Amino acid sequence: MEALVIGSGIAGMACAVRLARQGIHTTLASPAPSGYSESVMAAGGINAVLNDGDDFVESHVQDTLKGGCGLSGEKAVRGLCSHGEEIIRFLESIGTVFSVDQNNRLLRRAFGGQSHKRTCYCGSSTGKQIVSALIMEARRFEASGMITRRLRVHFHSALIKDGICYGALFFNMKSLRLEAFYSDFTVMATGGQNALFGKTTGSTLCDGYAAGRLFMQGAELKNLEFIQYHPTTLETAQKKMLISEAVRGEGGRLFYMEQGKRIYFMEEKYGEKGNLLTRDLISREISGCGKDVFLDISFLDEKTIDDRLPEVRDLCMKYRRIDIKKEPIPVSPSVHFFMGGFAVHLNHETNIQNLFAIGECASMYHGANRLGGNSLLSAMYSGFVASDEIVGRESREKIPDFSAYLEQERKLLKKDQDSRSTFPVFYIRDLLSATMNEHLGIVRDEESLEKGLSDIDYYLSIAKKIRYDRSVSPYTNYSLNAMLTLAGAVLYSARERRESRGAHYRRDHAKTKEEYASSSLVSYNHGDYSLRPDREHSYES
């Protein structure tokens, strides 16, 4: 049995790991490294419910159905918590090593939308930690033959015949060639849609384009016009960088200036725990409040910042020459986190068969808007499931001829290489980016998502009917359509939500309403989108 890994962040290494170790050969593709994987940003911790406190299970179930204002299917999110303590004991047995206190026991930190502390973390770099230790168990798969890496190759289509998925075409960097890779089962881990907005606290190595190839192909994708905003971001020329929850988790207060007095106005409005409300409500009272928004944690000792926080600490003198011991950090939100991407069922398999999808670019356990530290958890458990489910499932009898299919899509490729127009394909994903930021912004509204969905028309009439110069990557340019189009899809699946529910917020719908309590599942049939309520959790039953 054969099956091919695509992406190889957290996500895509758990369910790599855990199928070489039930005697699975896999193939783990990406263009880079995992240490250049989007995993490694995630700052603040990973959420689990340990049996050492008050805590327990149904309060994270609770707390997670919440936050997903009712769109998140309640026996996935039972599945998501009660591995909690299952996975950090995995973690820590490969070498992940998490804060603790003198006792030995795990440190735990507060996140926005929680009822109790039940954030585990490594300081402030959880991601990287984790990252590191699961590429040295990968390793140990890899010298035993048992996971092969293809690195710099980039994600083209899937080989898809009558609904069954045999594979996928990748294009290789170093040979400027596409390639099929065949396999029993084909898992997609690729991460968010970063590029569709440019700057924000992402890896832009997360495009969306295998989304919305994938998409153009026939898999459904699932509540997209839910995309969440970290309120807490510091500018610099490259991108947004994170200042993680972790900040907040540890008692830091936001605030702007106004006639010469700092107002905390979070704690003003909500009382005490105004720091640790949603991330989309405190992104919305940041936006809203129309006055640069400061952090501030100075007033912690120098010793907890040193021993917590020192990430943010070298990240904020780093980029801005900030030392958060004496002042406090400017800050606003960005594009962060998207809780939508493929439909998938429990067992993460999308509606194409042996199709799977994992980690943040499957739509399954966050709803409307995920809490802190559960995308760490969400990664690594949804690359358990869909390994488990491969190990029961039995081998492919015959792979269909795709020559035609070879060489049809090697034409178009070659043509795009042989062009010699000039035109520079970034100035599209320039627009795209512009018109993706101003449309689809913290706050929306009917005019201004037909705006956006013209331009994106406009673009794609344009991506059509040009030819791309060949200093750049074939890549860049083919990825170009497939985008727009996802781009599209989420514009539409968020005009057509006449609601305001989690982090999808318009102000000519401001009140939440029953008849949109339902996810959202898009389609694609040559050029239109179709949108249809799955208000029986079709896919989570």
Ligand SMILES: Cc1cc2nc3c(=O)[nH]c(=O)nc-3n(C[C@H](O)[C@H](O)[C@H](O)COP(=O)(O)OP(=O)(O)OC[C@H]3O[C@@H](n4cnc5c(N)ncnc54)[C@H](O)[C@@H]3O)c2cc1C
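Condition change, the form predicted on its own to the form predicted in complex with this ligand:
Chain alone follows, minus partners and molecules.
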């Protein structure tokens, strides 16, 4: 039996390692090494209820369901929360070093929306430590031949016949050719959709292309309108650097200037705890005030800053020459996490047979909003669930003939590669991110979403006609169409949800409405989107 895992962040690696451990040969494919995945950026930690204190699984379940505002399936959430300890012990067993107290007990920090301190961490580099341990574990299986690592390959499209997936086509960045990888089971682990928005806190390798292309090939997507913003990020040339909640936890105060005076707007409006309210509420207040906002921690003594906020101190100095001991940090909200993605069943299979999706590219546990620390847990857990499902399945019998499809896609690619045009593809990508930030921001309304949809239609009409600049990677060129199609589906889902819930806030429908208490499933048919509300959690089977 052969498995193919696409994407090598925490979800992809967790799945590949577990498959290999259970004797399934797995090809792990990604454009860049795991050390470049978004997973390494996770600093805060991973949630788990450990059997050593007063926390309990039901409390984690209830906190997660509450965060999801009625849209996360209860069965799925119960599975996730009850496996926290097993996942932490697995990670320790492969060499992840968690922070501990003098009695060797794992330390846990408090994260927003949780009724207990349950976020385990490795200093402030939890993601990096987990990725490093998984890389070492994967290498053991590479050495024994159970994992084959393929680098510098981009997913191009899935090999699907009669609703069954038989592997995928990849664009090989070395040979500049398309290559087919056949497999019994294919697992998408391609992360979020950051590049639709240009600069975000996440990785631009996560461009949403894979989700967009599979959407066009028949995969159903879910809850795309729910996008989590982080309120405090620092803008740099390449991205928005996350300024951890720890700064506000240590007493950091948000303010803007008016007539030469500091206005501590969160405290004025919400009282003493105003700076510690939820991510979406603070993001809305910052974006709504229409002023340049700053976060001040300079009143703390230097030793406390050095002891408790060394990373924030270093990143502000490194990227913007800001000394946080002396001056405030200019902050703005930024796209941070995607609750939506591939619609998957409890076993993480999509609506296409033998095609699975895990990690941030799948929509399952977080409903309308996710709790901090739950995404690393769900990346690990979903990788385990998909691998265990695959292990219990029969392998396929015969691969259908895909040679005509391969030929057609090779011809299309060659046409672009032979083009003499110098049209800059980044021109349309920049327009796309401007549209997404303007019309699908923290606060939305019908008019703006309509405008966003018509922008996307226009970009699609151009994208279909032009041949691209040959100086950039062919992948960057051909990926545009699917990215635009996905962007349209996100805007469409946001327009159709005429209420406010979790991370989706509509100025023109500011209340949560009972008639919208269902997930949105969106599908694609020859250029048209259609949406069906899923009140019954029909995928939870």
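Positions refer to the first chain, counted from 1. Treat the numbers as computed from the prediction; the structure is a model and nothing was measured.
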For the two-part rigid-body motion between these two forms, are N275 and R18 assigned to a common part?
no
